[in-house]
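First, one chain by itself: the form predicted alone, in structure tokens.
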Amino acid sequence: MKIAIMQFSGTGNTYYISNLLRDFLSTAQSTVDLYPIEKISDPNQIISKCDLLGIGYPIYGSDIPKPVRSLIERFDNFQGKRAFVFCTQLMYSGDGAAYVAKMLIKKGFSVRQLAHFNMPNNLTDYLNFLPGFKPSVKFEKRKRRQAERFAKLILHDRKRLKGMNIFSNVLGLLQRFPFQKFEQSMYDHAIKIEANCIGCGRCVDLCPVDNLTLESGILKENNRCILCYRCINHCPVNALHTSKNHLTKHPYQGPVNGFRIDDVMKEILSERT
């Protein structure tokens, strides 16, 4: 069985879970390819060549990132093609995975498994009052067990539709409605640049949508932000944030010890070539 996982990850949470799933789904009978959503040029070609499609993404106010929505809108109708959906979230999204599942069902997919993975806080400016996350062996073991259970459901084609019910849908709507109402205003020139910026270009290299550029050593914001928080959490001098009133105190460096955001970029770069 050939499995394709299309995932979007800003600060590495969804990327980490995607890799765990790839490990547990890879067997003698199954091969798994991982595709970063923001770099997929022809999703229908990938889908047509796989037996099973997975979609993974972080939750934004019980809604989904722009690149995920844009990708699914480009899908052809794949009547009966099996699919699973998983999302990463800070607390509780209600129907975070079911929301995309319904979009896939409209495209003809047979969605069999849904999962939510609670992950550490990466909104380190707005939620800067929370203590910084410290990776632990206990946390890593817990996520590996959760990913392994989900992978077994997928491999044995056991139906498990997390959040696909009226109660979860209502809870999701209560978060999604205000988020969507103010979404555009949040995206407009979202990144604020402090005077202590050193013009190192780290954020330019990391941004998945070319929102930041250096002009004569001065960092410029191009109003394309998708709120992935990758630049904010990996600025070496904490010069970037999304609100004038909230600065980053404890940058999020990844879910486990030794995690490198550059590994996410290497995966992306491999899709470019």
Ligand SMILES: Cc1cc2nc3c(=O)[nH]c(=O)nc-3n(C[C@H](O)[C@H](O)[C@H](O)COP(=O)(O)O)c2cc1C
Given for the second form:
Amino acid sequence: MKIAIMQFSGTGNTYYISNLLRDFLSTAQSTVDLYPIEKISDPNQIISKCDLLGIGYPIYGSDIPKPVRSLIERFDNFQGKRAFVFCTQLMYSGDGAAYVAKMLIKKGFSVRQLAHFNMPNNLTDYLNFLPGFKPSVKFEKRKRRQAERFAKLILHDRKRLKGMNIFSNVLGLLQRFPFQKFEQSMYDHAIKIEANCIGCGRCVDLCPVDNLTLESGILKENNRCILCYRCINHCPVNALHTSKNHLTKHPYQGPVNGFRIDDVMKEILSERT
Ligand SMILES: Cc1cc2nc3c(=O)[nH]c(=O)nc-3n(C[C@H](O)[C@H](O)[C@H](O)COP(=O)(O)O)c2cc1C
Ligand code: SF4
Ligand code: SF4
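Right, the form predicted alone is done, so what does the form predicted in complex with this ligand look like?
Below, the chain from earlier opens the complete complex, with every other chain and molecule after it.
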């Protein structure tokens, strides 16, 4: 069985879970390819060549990141093709995975498994009163167990539709409705650049939507931000944030020690064998 996982990850949480799933789903009978959504040019070609599709993304106000929405909107109809969906979140999204499942069902997919993975805080300016996350063996073990359980359901094709019920849908809507209402105003010139910027260009390289450019050593914001928080957490001098009132106190460097944020953008990662 050929499995394709398409994932978007702003700060590494979804990428980390995607990798765990890839490891647990790679067996003698199944191969797994992992695709970063920000680099996919022809999703339909990938889907037509796989037997099972996985979609992973972070939750933004019980909603989904813009690149994930526009990717799914480009899908052709794949009647009966099996799919699973997982999202990562800080606390709660209600129907975070079911929301995308419904989009896929409209495109003909047979969605069999949904999962929510609770992960560390990446809103390190806005929620800067929370303590910084420290990677630990205990955390890793917990996430590995959860990913292994989810992978087993997928491999045995056992249905598990987390959040696909009226109660979760209402709770999801309660967050999604205000988020979508104020979404555009939140995105509008979302990134504030402090005077301590050293013009290193790290944020320019990391941004998934080319929102930042360096012009004669001066950083410019191009009003295309999708609030993924990648640049905010990886500026070496904490010069970026979304509001002057919320400075980044404990930048989030990823869920495990030695995590490399550049990896979330790697073109295609094939199974490890
Ligand atoms: C703009 C934004 C909005 C968020 N909204 C929620 C939310 O409504 N509920 C929640 O539990 N987590 C929320 N989070 C937290 C992320 O979903 C969570 O940290 C996720 O694991 C980040 O994944 P990533 O590292 O792959 O980008 C939000 C994060 C961002 C950046
Ligand atoms: S990463 Fe930080 S210091 Fe480097 S260009 Fe961006 S804002 Fe400036
Ligand atoms: S500007 Fe920063 S937060 Fe906005 S999309 Fe680019 S990397 Fe993400």
